[in-house]
Each structure stands twice: as structure tokens, then as C-alpha cells.
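Here you get one chain, nothing else, as C-alpha cells; it is the form predicted on its own.
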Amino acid sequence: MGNKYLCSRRNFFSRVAYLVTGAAVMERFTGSLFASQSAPVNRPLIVTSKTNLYVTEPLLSAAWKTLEEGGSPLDAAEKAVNISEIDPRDPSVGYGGLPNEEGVLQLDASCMDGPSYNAGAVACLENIKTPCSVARLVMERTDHLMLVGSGALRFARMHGFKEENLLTEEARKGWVAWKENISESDYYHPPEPKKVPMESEGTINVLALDAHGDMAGVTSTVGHKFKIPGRVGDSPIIGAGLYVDNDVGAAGSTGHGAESIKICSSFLVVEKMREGMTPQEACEYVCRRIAEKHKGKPMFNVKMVALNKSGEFGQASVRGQIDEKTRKLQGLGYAVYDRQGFRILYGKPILPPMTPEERGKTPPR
């Protein structure tokens, strides 16, 4: 009886030993299979549509350093984007940006969280430096995706937020010498020489992927410099300007915003991965129908940048621009940091920048 007993539980520990090793083999097996099918994995990663120096570097490095030490995806976004929205020399960004054209910044932001699938944005929100993180808020402890205007920005003074004065004195001359230049037969007489006001890069939008393939966005801007009050561009609209899926892959949006809300762009770039196509290929088909839609000939731009839960990334532009020192054609700028470090690349554009001609038949956009 004892003999047949122990003769059974050695039959069934071997049982089972032959099943765990069974199942690390196929397990190692498979995983190989997978992995022999896939481009090469390179992640952790993060983009970002930014690239002036003296901000892009530091704000990638902190969003880097932001995964290195365990945080999420969406902290690592919200991280960057919070060192641009604070930086007074990015006019289209947060405090410093060029203001509407009654001198008052009203912002836009939003997030979107890849694991759980979740969004937050806020529009025309004043007097708040940091609009991403009030953004993030509503995406956590609300059950809305946005806030707009006064709620908005009761609801930020709610969570602790302070309320200053976005306007720094740059941007203000800014303001005001446009008013002066707008037109020879108002009241307005400007100074000689005329300034010309400042010029903005644009919407920030940075991407996020972690070790683990999880992913996360964070758009924020100022809109259209000296727009009309009220005006809510394609920044804080998950699907134009931003868009997550955890499945595939993420992108974002800058530009002239309501070509990007009217082809719900961020959205196709990520649909058009899920399809197949890698990160580039994706942000060259969504500006090139953006360029149909407009018979060829656009007068804006629009830049896309996207990477997939593989570490791959893109970005092109539906116009580029020609380098000062070789007289090319080239894309839009954008960066990236993953295990080589940080870099400022070049995406693909689509047509060529606008002549002086083209300029001067259509508003600035």
C-alpha cells in the first residue's frame, strides 16, 4: 500500500515537471516564432513634434529619465510637455505664447492613456500655466473627457492650481504690434520701424512607449496666434489631435487644426497602422489626402508624427521646407530619444513650402 502510494505522487511530480518544462519550451519557442516575424523592438521610446533645441532636449531627457525610473507612459508625457508649457521663449506653448487678438491666452490640452484607454482635454482655458495636467485630471477624477472656458478653469482652481498671468511682456509687444499693423485706416499708429510680430513652431505633442509596450500622449498649445476668442483648434480633440490605441500605435497632430479635425487625422494615422502600414507610411497617407482634399494645393500645413507598439516612428508634413545650406527639400522637423539617444530628424513632405505669392492671397493659418 505505502509502495503503490509513493509510486503515485513520484508518477504525478513527474507529471507535472513534464508539464512546466513542456510549457517553458513552447513557451521559448513561440516566443522565438513571434519575435522572428516582427521588426526588431526598440523601446522604450519617446517623440515629440518639437524641435528647437534650447526646450526639445531638455524635455525628452526629463520624460526619459521619467521611464528609466519607473513611471508611466502618460508621466513621462505630461513631464515633458510641462517643461514647454512653462518655458516664457516658446510663444506657442503656455505661458509666453502669443495671445488671442484681445491679448488674452486661452489653452488647449489634452491626453489620452493607451492601458486603460482613457482621455482627458480641456479648451479656452485661461490664467493656468500647465492645461496638460489640468487635462489629466479630467481624464482621473471626472467622469467627462473635457472641460471648456470658465469650468474649466473653475475645476483647475479646485484641484489647487494657481491662476497667473500668462502674458509676458514680449508677447504682449507682440500682440500689440500686430493690432498696429493690421490695417493703415484704423486708429492704431505704430512705431517706425514697424515689428514684425513673433513667429511660432507650433502645437507640442510628445509620444510615449514604455519597456513593456504601454503608450500615452499629451498634446498642449495656444492655438492660432492673435485667433479669435473662442476658438478651439484640434489640440484638446482626441482623434484629430491626438490619439492612442495600446494595440498599435500612437499619433499626433500640429498645424492648421481644423484640417486635422475634419479628416479626424491622428485617428486615420493610427487606423491606417492597424492596417499595416508602419508609423511613416501612415503620417504620409493621411497628408497627402489631406493635400486631395484641397485639390493639390493647400494654402496651411499640417505635421503628423506617430510611432507603433514596436518602437517604429514617423512623421511628415502636407508642406516642407527648404534648407537654408543645401537649397533641398525637407520635412518638418521632429524628435525622438530611445537607447541611442536624442536626435532631431526629418519626415517627408508632401509639397513644397508655399511661394511669398500663395502667402499673400490667404490669412496666416
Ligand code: ASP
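Can you give me the structure for the form predicted in complex with the named molecule, which would complement the form predicted on its own we have just seen?
Chain only, nothing else included.
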């Protein structure tokens, strides 16, 4: 009987060979060994696409504190995104965001948890200030991945979320200014001097990596301002607005949602990291692919942010844009919080920026 447990020399070597081959297969499969060997470990780490100063630092500090207190990366990312969602000053996320063409806010959000490889999402959710928390409950308390519209609202109500009016006075005025300026030949007249519709540059992705190498991500948005009711962008689409693979890394996208969905942007960034690219290289690769698909003349931006398991991070944009009012360059920043503290960084644009005249024009087909 004891023989059964005795390892002969031959047996021993075949077991070692088996383990080595197994590790090699796993490495190819997950990329995790590659990622952790290629760079010094920088953990914990939080990365966000958001750079509006009034909210970015507090939200990343809150996420950092959550990790310090033993919270999971998902707790940290959710905490950070909630701060942005309930802040009325941000016209692109949650409460105070710009509405759809009928003046109604329809919110999209998603979350993905690395350790459990689970995800949740809501789309076109009305009247709830913190859609990413509803997305988390879809993940944790149902067998589904995404709930939309009235079903998502009923689910949120069932879990005790309060229905609230999300349209602030400022956003309502921005919507009215937009409606009055669309056409010279309709029945609406803008006041003199004309009021210019509010600008918004949008969506928040937060990616969090803890000290053990576990990751999670959360994305939340109002979508495109003045969109057609019922429109769903990339933010709640797992693989587009967000993707996390706990063996490799995490990525999120903002900007022109349709393009991000078509190329499965976040999934592709993570897969490129699995093949050995750094987060920066992988973000650039995906943005370049998008630019090429539009013959080098896309009239929109897509911005990718990413981190990997060892705590490297990166960001790239297809092309930023020059703000109409301030003439400043937009769409290229991102922010990180790690052991060195908080900082705003600038990623790499693949193409020169769009002028206000170019922005939103139909891309060449």
C-alpha cells in the first residue's frame, strides 16, 4: 500500500515535467507570469479616466482609503464612482448629468470583479443616483448580467434605492439651450444673446488593484448628451466599456461608445496585455486600430485606460479635441493613485486633436 505513495525517480521527473508544462500552458493561457515578471510590482494602485480636479482627487483618495481599510478592489472602485455619480457638478456622470433629447437622464453603468470573474450592468436606468451600485447588485444578487430600462428601475426599487429627480437646474438649462439652438426652422427661439449648450466630456472608469494583485473595475455614465432615448453606449457593455481579467489586467473606455463596442476595446486591451504588451502599448494598439478603421480621419475620440497585475498603467486616445470655449486640449488626461500619491497624467493621442468644427462630423466610411 505504501508503494502507492512512493515516488520513483522516473515518476518524479515525469511529475516535474508535467508541472513545468502545466505552468507554461497556464502562462500562455493567462499571461500572468509574464506580467508579474516584466515590471517591479506597484501595488496597490487605482487608475481613473476622470481628470476634473474638483472630484478626481477626493474620489481616488476615498478608493485608496477603502483598500487600506481592507475593502476589496470592487469596494474601492464603487466607492470612487459613487462620489462622481452623486456630484451634481459633473455633467457626464449620474446626478446633474446632461439628459437625452427629451430631457430625461438615462444612465448606463457596469462593474466587473476580477477574483470571481463576475460582472453586472444596467442600461437606460432612470431616477437612480448611483447606477453602478445597482449594477453591482445585478452581479451579486441575480444570475443575469444586465438589466435595462424599467426592469432595472424595478430591480433597484426592490433593493431599496430611492427614486429621485436627477435633472438639476443647470442641466435642464443646458438641455433647453441645446433644443433652442438645433435648428433655425423649428418653433423654438433661443434668447438673445444666445445661450450655448453646456459642454460635457464624459464617463468615469475606475480600475483598482489591491496589494494581493486582485483587481476590479467600475464604469458609469450618462452616455452621449442629448442622445436618442433608449440609446445604450459602451459603458455597460462588458468587453467594451470595461473588462477585467484577474490573471492579466483591467481596462476601461470612454468617448465614442459605438466605436468602442465594435472593436471590443477593453477586452482587446486586456488580451494584448496577455500577449505581453504593457498597458500603455495595449491602449495605443487599440486606439491605433480604431484610427485605422476610420482611414486615419475619425471625427470622434475614444480614450482607453488600463493597468496590469504588477501595477503598470497606461492611457491612450484616438484623438483629443480642442474645447470650443477655452481652446484647451481635452480628452487626453487620466489620474492615478499609488504609493507615490495622487497625480494627473497625460496619455498618448494617436492623431492630432479635433477642432470644434470637426468634432461630431460624420466619419468617412
